[in-house]
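For reference, the chain that follows is the form predicted alone, supplied as structure tokens.
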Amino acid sequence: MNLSLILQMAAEAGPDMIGLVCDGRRWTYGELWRAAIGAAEMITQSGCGHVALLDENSEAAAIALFGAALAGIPYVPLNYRLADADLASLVARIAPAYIVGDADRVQRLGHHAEHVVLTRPTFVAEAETLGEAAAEPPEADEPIAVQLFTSGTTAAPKAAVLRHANLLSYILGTVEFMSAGEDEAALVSVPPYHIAGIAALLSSIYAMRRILLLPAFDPDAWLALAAAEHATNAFVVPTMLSRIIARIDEGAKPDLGSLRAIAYGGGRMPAEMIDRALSLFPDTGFTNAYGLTETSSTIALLGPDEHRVAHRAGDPAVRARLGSVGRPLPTIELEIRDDEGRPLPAGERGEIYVRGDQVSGEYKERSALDAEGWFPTRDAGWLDAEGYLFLTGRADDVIVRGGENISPGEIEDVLLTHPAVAEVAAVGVPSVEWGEAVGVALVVKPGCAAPSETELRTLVRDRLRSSRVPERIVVRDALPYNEMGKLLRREVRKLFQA
């Protein structure tokens, strides 16, 4: 099966539908269908291997999307926010590529003769233009349909990709088709070269649910976009929402009343913050997403009502559950293992390993799937009794005092309890009696003054261990993320260097 079989479907049952509005333009799934078969002639005749993306959230990058997909090659959106040598060293490694993207962006990729390059208005004129009967995709063994570049951290970016199978087993095991209310409306706002971003394409494709796309997030732009549009769902990284909320309480009063269910991962959502949301939009249901690149997206959810019993709860055990991922899919395996590689019972903490139809664990370079096809994420957690999820940081970023392992979250988790903490990030820092020393950076709230060392330490020792206190304490006016809402560790190292 082919991924453009999704939009095939979505334009056949309701070719008159709108399925996606951007920058105040209104396509329907049948125009959306054209566009797709003429850019995957377009794409086709040009010869080149990938077709890359270098644009925000546009109407390009879903006929990029699927145009490829019936071409037979792999989609590839970039980071458009990388420096000029970062982007030119990732399209080297696509080479010979189809790019689209704004016009600003490609002329920083300057000339090379092995790549055809559009910009967004012309590739989408064209493609519209051309569209007609779609010649069948080409027969391939496990073609691949996407391909993203992972952040790089301590080397160069990996290159994950996404098989068509990968992604229809998310969407075919988590949609139901024509699902939607005519009313439905999905307000996208993550960046297009995130597989949220097309994850979010592809189910509301499939749901058949109006796509409201905003090219780049900005809360002002967002709250006007979805009290506009009606927006019924949204997907929001922590940052995101922060900065909704903010504007909400400095005086913003959008029309919000159609906003049924707001959906966040990406990265981590502070206990406080959920809390305010839940208290804020007491209709909306909330859904916690955890998933990563080489998963095609989700695999574990926390749902509305679990959200609402937990916010809710007197016993502090359900209660917590708030700071969970939820339980895995139906259609995904999930284990903990220790060290050696061996599951691990409840309560135990230790890398997340998952397993199913929807887990590539496969780069450009190597397959990373064990023997049995499981992928080990690198994501440190752990089950509670009830098969709820909770991370507790990236296996790398363990911190190794004396030989004994420690968990940032934990300590972090105790210091955001401190009512002046706003933001909190806990690192290794070079220590010549321990080897690595718990080193911690942190934002204080509008109007607070900066808590003591003592009594962070004194927190700290309180709640936990004595091996568990920060040796080393910096106050910052904000802390390291990327667009996605995660938390820079590497960078917060460097404050430590200073």
Contents of the next structure:
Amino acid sequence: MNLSLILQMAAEAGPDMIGLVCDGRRWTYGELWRAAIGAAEMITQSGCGHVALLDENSEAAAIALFGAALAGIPYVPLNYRLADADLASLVARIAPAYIVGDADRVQRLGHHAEHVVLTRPTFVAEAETLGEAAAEPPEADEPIAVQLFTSGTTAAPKAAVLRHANLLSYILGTVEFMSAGEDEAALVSVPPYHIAGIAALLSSIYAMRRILLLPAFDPDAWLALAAAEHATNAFVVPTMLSRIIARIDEGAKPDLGSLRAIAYGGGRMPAEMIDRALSLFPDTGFTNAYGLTETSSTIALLGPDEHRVAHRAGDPAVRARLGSVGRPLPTIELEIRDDEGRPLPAGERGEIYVRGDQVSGEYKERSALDAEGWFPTRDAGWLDAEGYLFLTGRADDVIVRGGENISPGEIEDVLLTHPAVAEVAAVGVPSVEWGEAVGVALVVKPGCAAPSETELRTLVRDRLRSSRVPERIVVRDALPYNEMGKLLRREVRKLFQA
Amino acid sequence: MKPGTKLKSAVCDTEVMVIKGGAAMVSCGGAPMVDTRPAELLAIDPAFAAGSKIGKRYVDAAGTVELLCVKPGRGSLSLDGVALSTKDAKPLPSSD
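Which structure goes with the form predicted together with the partner chain, now that we have seen the form predicted alone?
The complete assembly is shown below, putting the previous chain first.
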């Protein structure tokens, strides 16, 4: 199996159809396919062991992804937002690499002589030229398609590997070939180094839905591109949606009449925000997608009809589903298990385990799959009676106070009901008495006075149990998030070290 | 037929990827499918000339084989002389 099949089929079925629009250039599936073949030839000749992308989103991401697949070399898109030292250590882990993108930066990181480095324009131009004449290479044996360094919210980045078989299973299991209408266009604004950025390319090309690639997210650029190219679909992370809504609230009046579907994922979506979005875009279908890098993207989703039903529901259990991530895909098995790995019934919190062909659960150093092929996601959650999945945080984020497991989410949810609290994070802080105690960092809403510690503690004590009452409370101007809107709990913990 | 294996028609341009196979032997246009297409194509059996469609999944009634058509052609797919039918996909909302 080889991922290149996806682009090859699109180029076979519609060689002259526009497949990708970026920076004003319109690429047909045929042109992308020829460029991928040209890129494969350059990559093979380089003798490198990995193909890396160190760049914002562009056609080069698609050409490098498929070119690497054709050449049988793992593709490793890198997070260009990392600090030099962090980036340098990742680049060292994939040497010698064929690196496309920011050549100056690679030089600055040192050891550049080990690698083959091309700027984006050179790579794209040479791939196109070579692709005119190059023959399609024979199918490669390499099983690894993509290697992604995890964002490392709890520890050093791990190298997650996704096999061709994982990614192809995901696409073939969730997308019907050429199912998009001719007018359909998907606005892609997630970075190329995120699993959602890779899945977006694969899904849209297989559906033959034109991709509108935004080099880097900015709410005004997003709104302008959506209007100018009549985007029908978009995927956003919660932070992006919040910034888009903020621009509209500030008076931006974009024409989003063509936008039929917005999918979101990659982080926790606050209930007020999705409520607001549903009211602001009454004719748009919303889909909440839950997935991990290690699962080749989506494993559970809450579809458009379920959103509208929950949005209008009077029944609190149905209404609550707006805060769920929906139900597992038909191709995925999902269980909630306790600390000993025993399956738990509906309603009980535990760790989410998944199994399926799209699930890799594999890192460069080791596989995390158990003997039966189940992947412990380290995400904590529970299922309701109808099989809707609710996330409660990372299993590693659980605060263990005197032997009692405390989920940060339950404390955060209570504190967020305080009218002056804008954002909150609960973490475990060292405690002589309890081993760990609850520490809370919070951001106060603009124009509000910070609530007293007593007031906050009383709120938690009244709604939860005394063990949940925060021992330490700090107020900050902002909480630390990564660029995808994921709360960096290890950074929050540092706030209590002083 | 191992999943992921690509098979070619001996009578036309059809190419399939095996999703599920087992020991079954599939035909296209009436002739067994092969790893390497012969230099000279065989004659197509008119009983199996309805054509194959790119992107469609083909299955037998018993569910022993599933093929994804990756290149279309004039021949139609069969198993033991019985034409394969296309599998209806359950549409999912796009989540990417």
